[in-house]
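The chain that follows stands alone, in the form predicted alone, written as structure tokens.
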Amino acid sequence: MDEIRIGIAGLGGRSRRWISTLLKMPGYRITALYDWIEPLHERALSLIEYRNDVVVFSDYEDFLSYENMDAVGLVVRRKDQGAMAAQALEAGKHVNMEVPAAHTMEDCWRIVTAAERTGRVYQLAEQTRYWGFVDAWRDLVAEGRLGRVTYCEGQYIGYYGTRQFFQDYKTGQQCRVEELPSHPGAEPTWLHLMPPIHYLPHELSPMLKVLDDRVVEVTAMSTGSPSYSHPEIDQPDIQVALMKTEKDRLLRMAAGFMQKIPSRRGHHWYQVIGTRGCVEWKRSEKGRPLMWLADSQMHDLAEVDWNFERTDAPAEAHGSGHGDADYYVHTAFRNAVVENKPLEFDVYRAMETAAPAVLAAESIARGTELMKVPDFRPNRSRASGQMPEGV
């Protein structure tokens, strides 16, 4: 195999970025499209020069049974997206999917066991772990320059306003709250009810890469519903998870879609504190990331020229999305499928970012109960390909 015949499932705005990127990358050939909202089909097809060679489906099972397709790019935001990923693996397709991976623990386990049984490649297309500063921070931690890391923070405060919460499924058009009177057919989307903390893989994944660690316990709290910012949206403004890792570190992770922020760059924010130093992401467009090392004659935090974009990025990475990180997502998946190269961010690490988010929401539902996060790797009590007892 010298290229992946890939089908794109889900044809909203984010999928159009996928299509545009894959069309520019060697090793990919888009052969199929799927969305149950038929008005979205033409918008996606219009991006593809060889559109007459692409088969379009409105039924997901028919899409998965298409023989001229090796892999699925799953770009959906639905309650059952984890089940859809598992179903694709079970159908013999490799899967590269958008965050979050799943919305239930059962779906997390179903993805893991399906990948184990079929031997197909599964990747969670979580882009931010490929950012340049993430690798720089990882090296600082690995070299011991921050001492023993004790505390880490991350947050995704992405102001969505009132978009993406309502959609007219007959036309495919998304509607803002103020536009609802002119769109009587618009209905609430899954994002309307999705716990914001479920989006945590975006922030947890890069920090677990920095720490080379995994979460073992999580508890969480939430503001009330509906939103204080937009009462028409039946979603809390902020949810916060407190976690403990296998290496005895504490992590605070927050997520919210309704809170206004002054800078788009500010909606991803991180901090790592150790016994001999700390690093902190910038808080504004005018600001810079900061670092302090106790053993380097530094009296205060100093600005450092870190960024999302990597200094070693090849020319073809520029403009791929998410600070050029989308290039690395699709490159890693292609190399795993075509060249059998092992994924650094494999199915186990993917679930280590998804499961704490699912359990954080469950903790909130149970009154801030402390939840244990399972180890998804096979062990003496669970053979590869088998679901654990009680799931």
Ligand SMILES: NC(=O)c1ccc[n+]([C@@H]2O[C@H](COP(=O)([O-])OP(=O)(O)OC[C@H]3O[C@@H](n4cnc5c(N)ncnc54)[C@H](O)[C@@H]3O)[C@@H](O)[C@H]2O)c1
Given for the second form:
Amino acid sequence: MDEIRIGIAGLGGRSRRWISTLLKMPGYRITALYDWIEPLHERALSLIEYRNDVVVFSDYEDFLSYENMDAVGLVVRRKDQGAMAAQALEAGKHVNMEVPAAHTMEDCWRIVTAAERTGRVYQLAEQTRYWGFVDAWRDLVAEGRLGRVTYCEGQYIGYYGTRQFFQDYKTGQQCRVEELPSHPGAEPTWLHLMPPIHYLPHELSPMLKVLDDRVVEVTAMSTGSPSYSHPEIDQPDIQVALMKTEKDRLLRMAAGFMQKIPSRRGHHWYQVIGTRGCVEWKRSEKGRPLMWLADSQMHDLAEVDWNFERTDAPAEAHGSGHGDADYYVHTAFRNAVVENKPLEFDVYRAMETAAPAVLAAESIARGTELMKVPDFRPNRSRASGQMPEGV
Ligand SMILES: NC(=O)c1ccc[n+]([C@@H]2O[C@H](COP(=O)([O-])OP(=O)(O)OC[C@H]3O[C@@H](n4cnc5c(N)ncnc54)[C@H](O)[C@@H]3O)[C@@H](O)[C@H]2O)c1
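Since we've got the form predicted alone here, give me the form predicted in complex with the ligand too.
Shown next: the complete complex, the earlier chain at its head.
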């Protein structure tokens, strides 16, 4: 195989970026599109020059049984998106899916065991792990420049406004709270109901890569709902998870979609503290990331010109989205499917970004109970391809 025949499932806002990126990348051919909202089909088709060769579906099972398709690009926003990924693997398709990987522990396990049983490629298209500064921080940690890392923070605190919280499923039109009176058919979407802490993959994925670690325990807290910013939205404004890792580090990670922030890219923030130094992401667009090394005659934190964009990005990566990082997830997936190149961000690491977030929400529901995060890799009590006992 030298070209992946891919079908895109979910034709909302994010899929447009997927389609335009895949159309430019060698090794991909879009052969199918799927969304249960039929009025969205034409908008997606209109982006594709060879549209007459693309088959459009509004039923997921029909889409999955389409033979002229090797892989599914899963770009839906739904409570059961993890189950949809597992179903696609079970149907014999490779899967590249948008974050988060799953919203329940059962769906995490379904994905792992389906990938193990079928041998199909499963990738979570989490792209922030490819940012330039993430590799720089990973190297600093691996070389011991920060000493023993004891603490790490990450947060996705941004403002979605009231966008995407209500949608008319007959027309596909999404509407803001202020527009609700003129959209009587609009219903709350999954984003309206999803615990914000489920959106931790963009923090866990890069920081666990930096630390080369995984979360083993999690507890969490939440502000109340409805939102203080928009009482029409039955969502808490902020949720915070406190986690412990296998290598005895503490992580504090937070997520919220309703907090007004000063800059467009300011919703991501990270810091790592070790026994011999620390690094910190910038606080404002004009600011710079910071670093301090205890053994380097540094009296204070120093500014470092790290960025999202990589200094070694090829020309094709530029403009692909999210500081060029979107390019890398599609490249890694293509190389895994076409060249059998093992994914660095494999199915186990992907679940390590989803499960702590799912369990953080469970901890909140149980009054901040401490939750244990399972190891998804096969071991003496779970053979590859088998569901663990009790799930
Ligand atoms: N990696 C990133 O930076 C990034 C950025 C934006 C969105 N996302 C992720 O991408 C996904 C999609 O986001 P979006 O903004 O396009 O959402 P959206 O709500 O605009 O679009 C999702 C689409 O999926 C469709 N859909 C939902 N359930 C379906 C089903 N069962 N069958 C068929 N179609 C179904 C909806 O009809 C809708 O058209 C989400 O999971 C989101 O978290 C990731």
